[in-house]
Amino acid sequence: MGNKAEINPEKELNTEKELITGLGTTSGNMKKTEALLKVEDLSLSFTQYESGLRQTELKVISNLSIQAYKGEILAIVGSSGSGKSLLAHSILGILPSNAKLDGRIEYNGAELTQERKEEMRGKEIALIPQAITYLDPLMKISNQVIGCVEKKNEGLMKKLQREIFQRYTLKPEVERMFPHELSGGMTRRVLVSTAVISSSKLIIADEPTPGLDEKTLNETLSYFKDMADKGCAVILITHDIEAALKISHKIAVFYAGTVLEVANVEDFKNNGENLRHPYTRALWNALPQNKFQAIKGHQPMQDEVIDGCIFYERCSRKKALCAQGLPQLKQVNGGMVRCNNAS
């Protein structure tokens, strides 16, 4: 089986860690800044049992690296099974007991251990999920948004909750409702409110827009933009490239459990000539307004063993080198790409 050493990346580029560091900019200028969240060379597998007591490991994420910056929105796009939600669960520390996580996750300059994840989850790091099922069906909305607070702070939190509800056009009676009484749009505003009231610095929104009409979609996206404008780092996980392009600063493209490209929003135009990876261009050109140019093949299954580039079988530009190990991430034209042919 191929490996990174066969490509001899030391001759061509720095390590992925060195490449990713310093690529972030604060909104509106080109000043380099430290990322609030750094995910470096992350791998995730699940231990499974076959016949008898034979154990196998199913690897679902490999060599994955991203960064999220204060005041910016990083959109993560890709098809189902590409590892988007599993990355979120890894950051939050909510993986099942049979998971094995390798690599390094840093938050605000320090390693994000499981203990720190549990300490910061719902406080400095917040998840905005898609489903209403994340809300307790037996608890009133106000109590869920405020959460567990000390009795002496209850009045202050109640006042803050009402101010936030007013900002997101939730009427006063909503706080006395139960989840089943909310519309889809109201539910999303309530979920956003839980993140805002906690003063979280890192917001992870996991598929928050499917099935929304255009008005509600734009309204939901505006909440995330508002959070970024207030200095939060926002990770928007979505299948919807068009929605991501409306508010994001960078787009990370996932495929078969790793990152193939991190592109600037400005790169998505015309026929995708500024995009660095053939899969990213294929996603862009598959949109209806871009003539829906589909490509053959499918994303590798999680139990498939791939010796070379994971996009090899579907790529029209593949070379012999591409079968000799997973390409390293490298910086090309202001973005990052995992492709031997990008230049």
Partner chain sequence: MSNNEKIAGFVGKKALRLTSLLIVVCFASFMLIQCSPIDPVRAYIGEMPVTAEHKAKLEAYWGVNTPPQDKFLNWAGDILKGDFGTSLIFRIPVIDVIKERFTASLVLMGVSWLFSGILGFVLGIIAGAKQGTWVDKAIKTYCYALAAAPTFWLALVLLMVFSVYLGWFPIGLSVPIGVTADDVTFFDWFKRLILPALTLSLLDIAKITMFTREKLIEVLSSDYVLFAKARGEKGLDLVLRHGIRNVALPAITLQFLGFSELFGGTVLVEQVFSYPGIGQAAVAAGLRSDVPLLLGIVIFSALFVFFGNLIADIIYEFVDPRIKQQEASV
Second form
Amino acid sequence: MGNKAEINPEKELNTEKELITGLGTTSGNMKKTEALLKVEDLSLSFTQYESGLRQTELKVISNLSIQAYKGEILAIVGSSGSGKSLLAHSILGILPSNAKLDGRIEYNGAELTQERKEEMRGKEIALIPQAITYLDPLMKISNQVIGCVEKKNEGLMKKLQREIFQRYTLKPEVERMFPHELSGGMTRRVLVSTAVISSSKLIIADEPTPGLDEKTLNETLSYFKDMADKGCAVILITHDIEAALKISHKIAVFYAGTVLEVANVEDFKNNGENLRHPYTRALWNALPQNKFQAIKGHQPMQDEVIDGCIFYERCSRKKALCAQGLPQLKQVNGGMVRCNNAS
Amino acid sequence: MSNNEKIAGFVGKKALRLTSLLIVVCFASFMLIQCSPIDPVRAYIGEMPVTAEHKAKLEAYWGVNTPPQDKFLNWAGDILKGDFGTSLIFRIPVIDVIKERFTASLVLMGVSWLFSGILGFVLGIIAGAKQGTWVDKAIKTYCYALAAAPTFWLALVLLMVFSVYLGWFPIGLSVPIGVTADDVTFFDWFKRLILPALTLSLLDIAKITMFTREKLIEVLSSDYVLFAKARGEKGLDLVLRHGIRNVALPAITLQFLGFSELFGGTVLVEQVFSYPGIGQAAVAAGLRSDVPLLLGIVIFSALFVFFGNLIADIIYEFVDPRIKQQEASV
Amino acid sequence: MSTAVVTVNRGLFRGLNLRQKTLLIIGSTSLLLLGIVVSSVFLGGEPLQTNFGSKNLAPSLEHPFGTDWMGRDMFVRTLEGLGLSILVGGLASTISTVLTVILGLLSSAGKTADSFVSWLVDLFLSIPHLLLIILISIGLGGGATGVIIAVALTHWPSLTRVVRAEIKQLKTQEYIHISRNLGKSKWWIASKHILPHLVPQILLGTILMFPHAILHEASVTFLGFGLSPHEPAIGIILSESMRYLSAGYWWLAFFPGLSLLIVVLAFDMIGENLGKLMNPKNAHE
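Pass me the form predicted together with its partner chain as well; I've looked at the form predicted on its own already.
Whole complex next, starting from this chain.
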């Protein structure tokens, strides 16, 4: 059903490709060996004050590693409110002042320092935010899509913006609207436009699909597929594993602040036999078209201190070893996994 | 179409509110004065020698022996006709006193309102944008100190510095003796306006600055500013593009909601600088038991505050595009 | 790689964490205010010496705030005035708080009562505050009592507004619904469930009411209403000083006013820091 929506814009895009982004690369002639974005051992914590001004430290992300390649879509899947968005904010360098970030982020072979993040964002790295609250409520849409540009480029950008709007079937009057006047589907397309107009090479989409009907969902997903086909690296942050499976090349499973498994999309076929981590398998089993079986228990709270594997409490195959230290992230069968049992 | 309906509803609601408010304010303040031991006849006579006959006449005129509810109805009836009675101090109709004095005060309040609004907004934006730096701290300290400063004391200090020490302005700032108010030149008039207006502005700035600062900090930590940063916007451009746009309306609204405090400040400032405005008249009326004038001033000051709130409501309901849309879609 | 590091221990009290710093500020300012009240009570016992041999002296080591036209020490007069101000402010805030609690509970009792409270708040806010105080104090027959009662009767509306909003929000909570379904009376819910939640809010509101009450009392006194010229009130001292301004006796007005400013500032600081302790969301600022 969604196929039509997926294919049509793609064809249109190919003809206009040079005109729009000038990226000129296709997934075919790319070197797949070098990751565009490399996140290694990233940890993020916040200093907070509780009632009575007692200072506490809240760890949100710990020892997280992922890699994003040009021409590929990497989905980061995890339940809502588990700190996935903060990963996006860490990469873009837009964390609040009480955040403490450790680890290493590399972009295009060089370390992504805060300075370099500030330089790159909006030009090389683009964020597609999750909700309408990320648009200035008092600014007309076209100004927001175009963003802050020099006077002499304004005409050019305006032209570009009109072309993008036309491609995404946004009517000309949308330009002059305020954010609150947009419908859900329009909002989605406007937010995607902001990334497309920037001609960035790394696109991070933060929860782009909630609350969309089947048709709009497929449409939105097709936009990301287009971007990847044109050579962008796309990171899709979502809690919707089904949506992620439709278009992604790789799926990173995010749990309690870290990635438990990075699986290729093919691993989810054949009843999920090739999946490496019990949690990923449980997620797969929870899907309605599979066993529709919810997993018992809940994710550990962010202020809980856990010695062993973070999945220990809920794991059906735990061993004594699992209670001692976080399992190392290891390469298994073309993917990554953080589990003592996987081999 | 629906917009017209909305305006009609708004006007109707506000008119109803104004009427009920005026009735209650009139009644409550009249009854309050009735309870007080003020003797209007004695207040009127003052030091004058009067005959017993004259005194009886005056008592009849002031209705000393009529029951309070009748007195109120008489008074309210007169007010409906536009007759606020005669001022005991000035010996002219209350409405004339108020007209002249309120005009003078409106000029004073208007100047300081504008000045403090603009300067306060700019300072607030600077402090908010530079949150945590020494600039922010300096502005914050200034605001805290001024918010805590007694109005009349600040007026006295300015008077000591600029009039006594520097001698730039006369100490009594009222109309020079022997010159009627009509003969005052523009320059004289302007000169006696400066210090009171300055005092009022300095005090008012604190409130609007702190508000603007807090609002800007709130805006700067919003999702849309986060996204703007993620798109490479930064520094002054970011503040100008998103901050001012989103802070201006609430700040203007707050300025209009501040009419009540502005009036209170004017009363004190006029007293120190002998500025012939409504505040000075109110104090004189209160101290010398000029009941008709005091009640007249109370009513007009309530009107003044009401219109400030009304303008704030209009901005809120009709100018902000978000509200406009919400109402239309409901 | 680390981007932003927490900034807590900068500035004045290096080495203390934010909690200790906040407690220190609250403690020291409270001590200052307490000291003023206590010493003014002690000084109030004996009448101030008039010494015409040392009148209108500029500030010196012996008379830090100078002396007035009767040779009275301005420092002592100011201290007594501040003590009086704080006491009047305290009385006014207490009465206003009691009114707030009563009206707050009343507004939680039902829809009609709530609209009455809201109407009363609007009514009190419709006349400029200073004018309202003047009007009420005249209605009460003027004098010190008139002013004090007028100040006390007019400072509840803004806190009542806050409390009303809070109650509205509390009432949507689950446990209140459960209580109601269990057949508890409105009054029982109001006093057992709603009031305890409001206590910190009201306490803070009371402290933040102090400065307003103090400034209003001083203003009205300055204008000539209320306290008699013999009382050592800051408003009286300043209105007296106006007569000596042209003679250049600047200290008569400057120090008493500045002291009042400091007292008001001290209350503001206590209130704000207590607020931070209770609601630490914005502690990073």
